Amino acid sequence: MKAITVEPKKPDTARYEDFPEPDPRDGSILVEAVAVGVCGTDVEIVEGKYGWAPEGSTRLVLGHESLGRVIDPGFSSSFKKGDLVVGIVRRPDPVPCPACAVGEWDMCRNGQYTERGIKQIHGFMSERWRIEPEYAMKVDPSLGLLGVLLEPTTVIAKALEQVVFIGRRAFWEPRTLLVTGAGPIGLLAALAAKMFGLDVHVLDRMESGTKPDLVRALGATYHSGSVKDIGIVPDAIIECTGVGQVIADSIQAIGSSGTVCLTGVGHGGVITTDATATVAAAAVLKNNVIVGSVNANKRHWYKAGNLLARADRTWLSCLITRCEKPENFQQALQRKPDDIKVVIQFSEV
């Protein structure tokens, strides 16, 4: 079979090549790849900034945003041939730490977790892959190709859960939510928040085009420019850019007792000591919470699946702006101005 692989920590080593069939020890369910979403993590791995190959291998199969069709369900009675499935990304550490021991592997305390297509386990950018039944998630068949959005939606399911949970520390009822960044995570955050009945605002750099149109189609309000200039005091902020200045502005703009949930990972530049103190003072004086959120456990995968199943298919389809063939994977890694979610499509749904 063919797979898109890379030698981690070495730039310019990614290629579409012949690769061994997946080992049955990797999971009893055999899956034919349909599509794999591309995100910034994949780009960083290809650039040599990140990633670890499985033990005994020098190369890593890329891809963690999966969608596939079951070829052989193996011994599992929960899956049948033809089911659309996605694979959960993270695996608990082998120790395990207390969090991993109770299924909260997204909260791993010792960093010994592994991740498909990222850290020590081959990913999903291959014509066929295997998955353990406990890490396979069924996709509503009516979603079709849109099922590839499940993994990024889990990020939002967890982020919103964090915001709600933290809010219970005091008398607090959110009405207004700001999303910074209108990439796929930001737009999915706006979708989820609107489905919860919140007054949603989205901030991004684009002044016109697909992103503002998609925000307005949800019934949300779109802003461009600075967080400081949007004219609202949000009860919660989902930060999806990873840009230092946007994060600092968000912490100062959030309302009293509000929560800023950081989901974006970026390089954002340096904030001076004085600026850091100012930001910290804003958080202290308003009883704010700044929380980081990464990955998701099985509970969030179920929540994300339910959210996508209830979402408008026409709106969701606009998030997938390009489909590339596996042999053209390099084009998928090159971001264009109007791109939202680019997918590498291995087969028809």
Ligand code: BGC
Given for the second form:
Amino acid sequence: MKAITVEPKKPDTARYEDFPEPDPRDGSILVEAVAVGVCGTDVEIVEGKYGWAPEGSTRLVLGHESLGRVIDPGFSSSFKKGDLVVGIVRRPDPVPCPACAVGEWDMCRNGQYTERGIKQIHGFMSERWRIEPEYAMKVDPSLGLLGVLLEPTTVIAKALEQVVFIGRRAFWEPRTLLVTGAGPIGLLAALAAKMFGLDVHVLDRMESGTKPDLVRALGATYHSGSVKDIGIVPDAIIECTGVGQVIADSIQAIGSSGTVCLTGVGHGGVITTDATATVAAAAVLKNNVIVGSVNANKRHWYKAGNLLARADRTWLSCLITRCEKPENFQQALQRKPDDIKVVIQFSEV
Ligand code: BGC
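Now show me the form predicted together with this ligand; what you just gave was the form predicted alone.
Whole complex next, starting from this chain.
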């Protein structure tokens, strides 16, 4: 079969090449790939900045935002041939740490977790892949190709859960939520927060185009420019840019007792000792929480599946702005100004 592989930590080694059929040890369910979403993490891996190959191998099959169709359910009676499924990304560490021992692998304490297509287990950018029944999530068949949005939605299901848990440490009546960054994660955050009944504001650099239109179509407010100028005091901020200045401004802009949830992984931005003390003072004087959130456990996958199933299909379909063939994967990795989610499509839904 064909797969998109890379030699992690070595830039420009990605290839679309012949690759052995998936190992039965990867799971008893055999799946035919339909589509795989591309995200910033994939770009980082291809640029040689992140990623780990499985033990005993130099190359890693890329891809963690999957969608596939069951070819052979194996011994599992919960899946049948033709089911649309998505593979959970992370596996618990083998020790296991207390968090992984209770299924909260997203909160792994010792860093020995593994991740499909990212850390020591092959990903989903291959014509066929295998999955363990307990890590396969069925998607609502009416979602079709939109099922490929499940993985990024899980990231948001977890981030919002964090904000809600933290909010409940005191009397909390959230009304206004700001999302910084109108990429796929930011737009999915806006969708989820809207469904939660909040007054949602989204800030991005783009001044016109699909992003503002999609935000307004949700009934949310779009802002371009600086967080400092939005003219509202948010009860919570979901930060999806990873940009130092936006993070710093978000910490200043958050309301008293509010939470800034960081989901974006960025680079650079030198923080001086003074800036750190200023940030800390703002957090102390307003009882703020600045929390990082990564990955998702099965509870979040379940919640994300329900959220997508209830969402407007026309709105969701606007998030997928480009479908590329696997042999053109290099094009899928190039970001174009109007891109929201680019997917590599292996077969028809
Ligand atoms: C993925 C997460 C993963 C994280 C760090 C993200 O792109 O969505 O599942 O935990 O990268 O590797």
